[in-house]
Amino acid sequence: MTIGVPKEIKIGETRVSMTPSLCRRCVSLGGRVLIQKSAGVTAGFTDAEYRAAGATLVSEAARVWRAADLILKVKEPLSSEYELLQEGQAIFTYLHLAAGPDLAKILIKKRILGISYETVEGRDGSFPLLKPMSQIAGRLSIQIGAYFLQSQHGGSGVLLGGIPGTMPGHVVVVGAGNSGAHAVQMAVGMGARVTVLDLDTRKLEALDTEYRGRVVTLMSNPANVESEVADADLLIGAVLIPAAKAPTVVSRKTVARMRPGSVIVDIAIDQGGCIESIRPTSHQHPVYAEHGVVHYAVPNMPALVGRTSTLGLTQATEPFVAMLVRRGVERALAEHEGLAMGVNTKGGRITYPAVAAALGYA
């Protein structure tokens, strides 16, 4: 099997889908690895390291795509890469098709076997390849929010931790899953007042137990969302339904009630976002203001910490990549139910029910 690793081209993307360590593992299993030159540089991995690990380095992305049986990426193919996809090829990456109808059409047309990181399941029903990026995005959301709360960046000038004699900033986290829980952890660590809302009482109970009353936990109903969001200095949108389009939890009307200079960071933007007023931004232009509120919605937020993100992602993907190389794609999918759950497109069809429903193919 030939595994192709093209350089990521999304704006501001610094991650790479294969480390030299993972490359060495694939080569030891009999795989041939083609890596585009400088693909790992922004994550801190040199071409020399990949060459020493047994990879063949090529200059042009097209050569990687044309020769590969399996394309290994971090982010979904962009429009400029659509023509590079080979008929019947397999690709293993974050696809986020519920928010990408044009990509879905191309994958169907070219009969691509699209295996999506975000829907691969563990034996316990968890999503092990989504988890590390959710954790990083959750932690970064507070760091980013604190930055844009600064007066010189258009924020209200609130210090999240405050100082003695002043009120600390109020952080409201909507969604208590992986990303939300890590956002809570960072916000508490910075000394903010923290409120978290979720529909799952078990998640709220776990956070209440962990922080011993330091965090206010509330059921996520319209009344609670409206009152807490209106009082937030920093709102974190962290509602995610794997593979499906994120539900709109905070309305534009509610956003309009927030204080001028407040900040919103929507972690769910990969799946369309959970804030009605949100739209995707980029690392080049990360924020915009609406209703006097600063909105941040960069889909590839973890690229801000490319080294950590790459290591976190590849240590999670390695067992699955190794399985694909050792057993072959079709056999690996037949033998591992959790990996098979990652298949979103196959044979010219959308095969994952939530994606099909979101795109109108159900």
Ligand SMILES: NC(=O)c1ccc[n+]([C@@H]2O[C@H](COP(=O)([O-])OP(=O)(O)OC[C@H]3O[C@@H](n4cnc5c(N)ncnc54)[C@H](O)[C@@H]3O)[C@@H](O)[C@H]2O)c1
The other form holds:
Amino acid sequence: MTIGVPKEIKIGETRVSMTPSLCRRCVSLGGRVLIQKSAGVTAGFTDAEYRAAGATLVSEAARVWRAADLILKVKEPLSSEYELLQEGQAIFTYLHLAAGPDLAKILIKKRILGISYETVEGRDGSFPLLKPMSQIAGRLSIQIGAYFLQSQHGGSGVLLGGIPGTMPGHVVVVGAGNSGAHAVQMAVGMGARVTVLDLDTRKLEALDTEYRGRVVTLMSNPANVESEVADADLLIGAVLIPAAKAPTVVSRKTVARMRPGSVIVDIAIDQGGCIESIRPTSHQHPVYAEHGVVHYAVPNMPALVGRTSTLGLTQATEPFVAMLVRRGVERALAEHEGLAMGVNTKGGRITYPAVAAALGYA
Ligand SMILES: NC(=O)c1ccc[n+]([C@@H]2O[C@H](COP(=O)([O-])OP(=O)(O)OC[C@H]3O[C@@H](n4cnc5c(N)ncnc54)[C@H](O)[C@@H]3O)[C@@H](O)[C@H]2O)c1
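Provide the structure of the form predicted in complex with the ligand, given the form predicted alone shown above.
Then the entire complex follows, led off by the chain already shown.
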């Protein structure tokens, strides 16, 4: 099997889908690795390291796409990559199709076997390939929020931790899953006042036990969301309904009640965002102001820390990539139910029900 690793081209992307160590593993399992030159440089891996691990390096992305049985990527193919997708090819990457109708059309048209990192399931129903990036995005959301709260960056000038004698900043986290819990951890670490809301009482109980009252946990209902968000200096959107478009949890009207210069970081933007006034931004232009509130919604936040993110992502993908190489794609999918849950498109159809429903194919 030939595994193709193209260089990521999304704005500001720094991750790579394969480390030299994973490359060595694939080669030892009988795979041939074709990697685009300098694909790993922004994550701190040189071409020489890949060569030493047994990879073949090529200059043009087109050569990687053309020769590969399996394309291994980080982000979804962008429109300039659509023509590079080969009829019937397999691709293993984040696809986020619920928020990408155009990509879905191409995958259907070209009968691509699209295996989505974000819907691969662990035995306990968790999403092991989403988890590390959510943890990173959750942790980053607080440092990003703190940065944009600074006066010179358009913020209200609130220091999250305050100082003795002043009120610390109020961080409100909507969603207490992987990204939300890590946002809470960082916000507590910075000395902020923290409120977290979720629909799942078990998640709230776990945080309540962990922080022993240091964090306020609230059921996510319109009344609680409205009153907490209106008082937030920093609002973090961290909800997920697996594979579906994110629900709108915070209305535009509520955002308009926030103090001027407050900041929103909507981590859930890759699934469409959970704040009504949000739209995607990029690493080049990460924020915009609406209702006097700073909005940040970069869909590939982990690219800010390419080294940590690449190591976190590939340590999670490695067992699945190894399975695909060792057994071949079809057999690996037949033998591993959790990996098979990653299949979003196959044979010209959307096969994942929540994605099909979100895109109106159901
Ligand atoms: N922007 C980025 O760079 C980036 C990076 C990683 C992950 N993400 C995204 O972040 C989002 C969250 O991922 P996660 O791994 O934390 O998900 P998760 O499943 O671990 O947690 C999501 C939480 O949202 C809760 N929830 C659902 N509906 C809710 C509602 N109406 N109100 C309050 N809570 C609600 C769920 O109960 C759950 O606890 C996903 O869309 C994911 O793709 C984005």
